[in-house]
Amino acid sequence: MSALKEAPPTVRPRLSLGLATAISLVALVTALGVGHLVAGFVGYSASPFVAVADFVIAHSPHPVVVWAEQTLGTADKTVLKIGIAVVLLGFAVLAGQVSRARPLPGQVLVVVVGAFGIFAVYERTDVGQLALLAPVLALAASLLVFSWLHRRALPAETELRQGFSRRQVLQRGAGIAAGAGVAAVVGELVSSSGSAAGSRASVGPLVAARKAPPLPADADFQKLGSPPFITPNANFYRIDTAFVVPQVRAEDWQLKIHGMVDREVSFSYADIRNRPLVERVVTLTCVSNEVGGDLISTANFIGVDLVDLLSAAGVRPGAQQMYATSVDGFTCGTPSSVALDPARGAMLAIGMNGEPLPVEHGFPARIVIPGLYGYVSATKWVTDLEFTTWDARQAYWLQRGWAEQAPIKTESRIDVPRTSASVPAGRVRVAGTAWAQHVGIAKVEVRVDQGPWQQATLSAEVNKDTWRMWWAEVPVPVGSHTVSVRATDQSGYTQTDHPADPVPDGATGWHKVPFTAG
């Protein structure tokens, strides 16, 4: 009896790992391109990539936020972009790996990632419901491309001759990816055509009815190593939660004041521009500034007195905070007593250093309140002011453990010599900056190693809301040394040598710089 031959088992076709991954990457690029294209028409912030990034910023655990600010500084947004890109690439590779035999697992992953993009856009407060078109169409396009390429690359046995070759699949995938890139560029161009830059360019010169006094000749010691007194706009520090700079046209901007007020009022940009403008020189400081850090800058701001706008609304007794909201949803709580104090000099600023506010610094308008750290006083792209109580509302940074009251602490910094610098022994020049906004600097002292304190020469005081430069010459023998600095403000307080982290209300400690004399 002859043995019966067994029929060979049916081998289910599978994509190679490289081809499956390529299909997933094309689907990812398609989603990003289509989303960016549609966002160009319905609002730049509706781009799924942008929305997801802002979602991550808004919902990151507090320790992560603090670490990012202190470690990465102004590079945190760039690192976030790279991180999200890596995660998306990871999902694309995973979708390819699990879909080599059939498309369903990859399709599920595409839907999950796309749904997250839809949710991120839905949660935004700076776009309308039409903005959901961007992530929805991005998901639909991605799913369609993924399914179509997969179906062509993995035919059933009976349809083998109708399938595409590997080269044909790759060619069509490359064409789709190129089209997605073009779509993204078109979306960028469409968005830019209606951006804030064009609106800002049409504002024209801003002339203050009440000008700031001219700066004295010795307002800084730049030739001796201090920074310039006025920080150029391009060098002004920028710390905010916006992943993409909000694009608000002056023609579309409006400020609403409401809450615990006698009457709700609104102001357009033209309303503000046509008021008598005031000019003030103010130093702004970020609460994240480490001892010796550079998150501090000074500018000549032009705008209107905030108290005049608030008087039009009639703030009621019992209102504890001015809860400011930016166009991108960022919130900031300022003590009402400070915002309403005419002596404080709080402004709604529309100009900075002789030109309209730069877009990245808040165009069309921002809040500027001297003497408070920026997270409670300097809302950019501001569009809403609500007067309320501390219990009723918690602003962005208060929810993350930062202090409710945030007066800027008296601090000082050494600008020269630099850390680990080598200088000639003998008389060594030390120069730097000190600040105690809204109080004023009275004295700065330096010492080498554990030697006696020596009083430094101060620059002319411009006003109590700005920094003050200083310099001194100290005798230094050959060897390794450390120079320290401390400031005393005009209330008589001398800054503490006790080191404290920026959280929750600003860093403290003496700035110390090691150097070598030879």
Ligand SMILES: Nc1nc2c(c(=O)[nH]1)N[C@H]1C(S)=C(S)[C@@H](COP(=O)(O)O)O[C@H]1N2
Contents of the next structure:
Amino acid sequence: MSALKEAPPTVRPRLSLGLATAISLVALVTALGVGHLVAGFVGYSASPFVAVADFVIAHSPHPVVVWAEQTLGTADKTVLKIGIAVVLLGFAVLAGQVSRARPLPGQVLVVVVGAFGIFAVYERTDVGQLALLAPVLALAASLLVFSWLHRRALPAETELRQGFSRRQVLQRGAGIAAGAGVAAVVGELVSSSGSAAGSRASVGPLVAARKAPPLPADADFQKLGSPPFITPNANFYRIDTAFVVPQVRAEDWQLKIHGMVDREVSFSYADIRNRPLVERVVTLTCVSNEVGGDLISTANFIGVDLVDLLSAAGVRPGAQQMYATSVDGFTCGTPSSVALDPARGAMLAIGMNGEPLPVEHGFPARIVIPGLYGYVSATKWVTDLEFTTWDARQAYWLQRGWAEQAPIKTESRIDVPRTSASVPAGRVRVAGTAWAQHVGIAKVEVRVDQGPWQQATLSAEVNKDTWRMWWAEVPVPVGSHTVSVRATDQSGYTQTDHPADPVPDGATGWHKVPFTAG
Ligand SMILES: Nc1nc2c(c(=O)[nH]1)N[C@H]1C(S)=C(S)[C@@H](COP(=O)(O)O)O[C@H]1N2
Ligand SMILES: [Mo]
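Given the form predicted on its own above, I would also like to look at the protein as it appears in the form predicted together with the ligand.
Let us now look at the entire complex, which starts with that chain.
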């Protein structure tokens, strides 16, 4: 021990763990602030934090995306943000830990994390090359701050050379962090000044030349427990892969139709608005809707007939799919035959329930095609329709194992009684909804346990592209029971009891609800 004491002092200055960590944290905050500031000018989604979050979503399987939206609701993106923040903080602490003596290990870590941010932005299709400036400058600023603070802090700890005192380092660090915060706020303000909300507010009323017929009074059985026929925009289910809702101003929007067509055509928002608008009430459904699930909603969409736009381009006979692309890079393939069928009523929608499309439902414009699950039809923020073959292009969810053809399956759902409800024994009211878009519902039957099937009363048919409500009263003795429902569509097909998962082309099976009668 004494020999050690007499040895010449090792000139290996080390930062305290606290100070080293503080320096890494300032470097991290600098990266995020600078990235967000630059993104304000080159495109919001180039903000490294946003791009990394989107990257995580894009590389998650559909059930995970849907599970997150289902269980966490609109908080799912917040949870993701917090998760990424925690991981980044972990890296910062690690960077501090490994670079107490020398800055190099920390610098390497900064570069590794920064490179991931650059890659996440590089992968995006909704921003140009210029967008790479955001993560690149973020990385450069972060590296600079880390190295500078580190160099100044090291001698301060050992008092061998003139450097900043610990207090000075912390003061400089806090100043830089505050500056980064201001930069982030400026970036946010710059991006939102060009946001879609303002553009949407100035669209004005959308008046259809061909209105949808008024809804019959008995279109739903809301008083008996069915959902309202028209889903209010705020309650309309929402499924998309966008971490940040794409902000597209109507003034900047364009739809290009190209590929296997006679002539390439483009439409501006004004071009679409100035056409005679049609209204069409349609029930959208997500392929990930489980039996009994609520990824289904109905709206009165306002827009133009897609066939009219397509005939302006002149789709060639060999085109098998309409490959739609959204500003956020999402892609979607629809059979050309369906898109071009005048009887189908495919729309380019710009309005929903009397308002311009809500930003999260695709403002300024989206595709709506009755009878097909959303992932093969309902592209939001759509800007590009390419006519091509199935071989030439594989849409987003096709690449992830979902089916090429995905017509909506005939299904039904019980809304009352709720699962595990207790009801008085005797005559029990059962109510819910059924759908077979573009075919129409013919009959809904319910039964208690293994009892006989009993026909339910159907709501008035609004059109074949929408859901239909039903209700029935069934005799139920005291005890535990299960009520089941099955629908028959107008092609004569009765829903199979065979349970199938949503993957690859939609769930099947009867909805069964256990309850108690007392
Ligand atoms: N741009 C874009 N459009 C999209 C999606 C998406 O992830 N991105 N998801 C599709 C899916 S899977 C469904 S079910 C519907 C949902 O439309 P909604 O959110 O308006 O209910 O949008 C479709 N359009
Ligand atoms: Mo979906």
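Residue numbers count along the first chain shown, from 1. All of these numbers come straight from a predicted model, not from anything done at the bench. Throughout, rigid core stands for the largest set of C-alpha atoms superposing within 1.5 Å between the two forms.
J.: Checking Ala180 here: with the core superposed, does its CA move 2 Å or more between these two forms?
T.: Passes the 2 Å threshold, so yes.
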